[in-house]
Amino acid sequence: MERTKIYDTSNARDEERLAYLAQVATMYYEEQKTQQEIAKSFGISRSGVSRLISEARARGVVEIIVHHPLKTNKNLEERLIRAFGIKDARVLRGRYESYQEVLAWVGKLAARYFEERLRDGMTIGISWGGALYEMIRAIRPREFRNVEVVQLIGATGAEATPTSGPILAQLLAERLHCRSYQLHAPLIVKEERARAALMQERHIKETLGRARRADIAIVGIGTTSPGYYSLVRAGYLSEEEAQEVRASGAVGDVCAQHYDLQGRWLDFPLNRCVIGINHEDLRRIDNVIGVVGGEVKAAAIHGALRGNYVNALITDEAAARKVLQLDGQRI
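Can you give just this one chain, in the form predicted on its own?
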């Protein structure tokens, strides 16, 4: 986490400049405003905002607060790795009062995990979800000019929340001061022929080509549970359509590709209409980090692990225990 310092200087002109930098830094680091939003507020260009943020860092207006390591449950991590053959797992210790609190802390844990693996020159794919939003908020801003952030699935249209794909890709790119590639396409095109045609559009084809070559993919794991089903909340599906999806056996999704409790991809129309990478593309990426919290997501996490859609998992204790129970293991 970063925050602004308070300065006392006898140089009135410099004090005014520092106050200006502090105001910009506060909006960016603490209020989580995008550079575009700040530019609009001050009536300046986005590149001007980027220069102000760089100056704020260079002049010490922004201080870095060192966090103590977040405690994880090593036993549950080892059990998840053995049970599902995944590369890695992080299980956050403790119980939390609300689903949103779980997401916030899992996001912080994921941010640290991601930062340890971040290297210049990487291509990073990102999907959507509340935990991913919290992760990006917790990432320390850096200078990685040769990193690329690529949107894995479409999410425009009815989805206009801070957790949507285009906004997350933009926010992560701003955090790393690098370029983002966005699909600028709806998540779902319900006519299969229309979807096939759209997937051949030059910009979408090139963006998805980059996504398939990602070094790291950071993905949310969605559930079809009522009240938590992101496609319903985003307005892509009606509750009646969601019930049809559940009736087909779907428990969750990664990148909007639905699967059952054992991880089997389900061959129904919705899965054939997503604008983005498919389940086979995802399996070919070497490092797919699933960031998800909450016991309500346990069935979806279990299916994602069984289907080999993610090979590293960041979650919390309650979710991890429930996943192992669903897998028939004693806790």
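Mind pulling up the form predicted in complex with the DNA next to the form predicted on its own we just looked at?
For this one, just the chain is written down, with no partner chains and no other molecules.
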């Protein structure tokens, strides 16, 4: 609100003033000149410069950001890696107020992790979910050569909300200045036959072919817990259907493929009505990074790790502790 004010004033006078402040501030902060030097080059008094700089800061012309590093808990990381035989883990330190806050920070951590691993020529597969959305937001734009982004699972229809749906692959591609391949198909179809038909379609076949060859897959991990079950929230399943899913032992899903607490893939219709990569192809991808936050996801994470649906995990302390507890460890 305050920042908007800066640019809002259509007054030419004020525009001049702001340009002046910005120029002085640039000399001071970016060119490291002393106030004395600046005063001389503008032919004004030194104290005037001091006051101009104060004004520039007060009016938001100068913005100072402190980047706090993301601290991780090496101990929990080590334990997760050992307990589940995964390749890597990052566990964000600290406690957070809200689920949204956890997602934002885990997303940042995941973004740094991903940035460190991305190389020219890679194919990146991506599913969807709040954590991935936050991750992509936190990725710093960079140019790569021959990188491509591929959707791993189908997308919603015309009413796509920003946090879930086909936008993620595009957003990521935008950040990396590369192209993206979408799956123009619903995530879940009503009948297995419809799925079979769609899977034969040329561009779906092609995109899924690319998905299977992904060098890195970035996936969210969903829980079937009431109130947190994405497929219900996104309108794919009714609450009754969700009950059934839970009744058959499903604790979570990766790429809409459901499994139980021990990671056993569940052979029920829902798992066979998904337009997207299947659980076996997913397991064949070298690097599958699960990005997920919050204690509520613990059971789903446990299953995902036990079932080898992901082989690297980015999460927060609370979730990590609970996962290890579920695995019978004392924390």
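Positions refer to the first chain, counted from 1. From a predicted model like this one, the values you see are computed outputs, not experimental measurements. Take the two forms, superpose them, and find the largest set of C-alpha atoms that agree within 1.5 Å; that set is the rigid core.
The Cα shift for N308 between these two forms, taken after rigid core superposition, is smaller than 2 angstroms. A320 is not among the residues whose C-alpha shifts by 2 Å or more between these two forms once the rigid core is aligned; its shift stays under 2 Å. Annotation for S41: C-alpha shift of 2 angstroms or more between these two forms, rigid core superposed.
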